[in-house]
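A lone chain, given as structure tokens: the form predicted on its own.
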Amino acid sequence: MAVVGIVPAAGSGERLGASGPKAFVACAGRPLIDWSLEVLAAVCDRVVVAVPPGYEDGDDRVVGGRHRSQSVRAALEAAPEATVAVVHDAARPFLTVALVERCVAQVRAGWDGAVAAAPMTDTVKEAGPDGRVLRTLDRSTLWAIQTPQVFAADALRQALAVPDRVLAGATDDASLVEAAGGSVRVVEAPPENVKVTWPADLRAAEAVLRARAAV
């Protein structure tokens, strides 16, 4: 069973007022990816990136696409090896080889899918185009949803397998696999499993891994 990991890094960094790609921006003395590249890589039997064109230089970097599911397909297909396809976003620099294994068991245990997700602790609205409020609803059944995203892989090729279009609706994987019938479960994620979007996140996730470094 070969398990590897899938990194979609083609983003670009607006939101994070960087002047390059997110995932390449400096965090505590490193680039974003390599604390999530660090832990895949013991995990994983291999690990390919999708990356912006003009960064593909090194072993396993391919071009990604204009968005997120298509450079996941791109790195999968660079991968025809794997069995299983562990998608992290390199925005979550706090990912734990415990937190990916837990994922991995799901998968090995018969899901097709299994992503790491945070049960909702604030109550949530449905509002209308108008901003009144619809309904609110049962945040006990709600999870918000993070990665890793850890899939059988194959049931992510056939998921992947769409047109392009697509592709670019979806907000993440699982709903892919969903759609095309997958069976998708959810992994409580430790709370620091958060994801770095604004430059408030990063300053915090600077003092963070500069202060576990110093440990």
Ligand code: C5P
Given for the second form:
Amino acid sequence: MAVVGIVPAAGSGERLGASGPKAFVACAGRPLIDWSLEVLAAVCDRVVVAVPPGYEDGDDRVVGGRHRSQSVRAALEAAPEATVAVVHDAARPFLTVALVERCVAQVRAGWDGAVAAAPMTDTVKEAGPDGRVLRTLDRSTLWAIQTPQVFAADALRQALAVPDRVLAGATDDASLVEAAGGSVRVVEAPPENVKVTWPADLRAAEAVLRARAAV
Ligand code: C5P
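Now show the form predicted together with ligand C5P, given that the preceding structure was the form predicted on its own.
And the full complex, kicking off with our chain again.
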């Protein structure tokens, strides 16, 4: 069984307002992506990173696509030996070996996909374009979906074999596996498994990572 890490890191990170791509901004003394790569290297046989054009120097780097799932597809195509794919966003630096292993275990147990997730703590409402609330959802069954997302690699390959316009609309890879008929389950993640999106997220992540390094 070849467990391969797939890291989409080809986003521009416009919301972060940095001068370069988000995955490569400095975070607590190293590029943001390195926090995740260190953990993935401990669990995976190999890690393939999808990077923006100009960042492809180095082992196991491929140029990503215009949309996130196109980047995932490009990286997975570079790892034909993968039987289990561990997809993880470069923007989540608090990944842990334990969380990856819990997701991998679920795929080994027969699920097509196992995704890190947090139970919703906010009330969630659906609103129309004018702001009018249309309905309030039952929070007790709702999960906010994160990465890592671990898949039986063939199930992910099949799910990604769709037109680019379908990939463009996908905000995660599990939704593509679900649409292809695959079985996907949630795995509760530690509360700190947050994504760096805004400048304030980066400052908060730096503070936590530096505090951790100091103990
Ligand atoms: O923009 P967002 O934070 O949702 O991106 C999630 C991850 O997908 C990031 O690590 C980003 O670098 C990656 N991505 C990518 N290719 C794209 C867009 C985003 O690899 N075209």
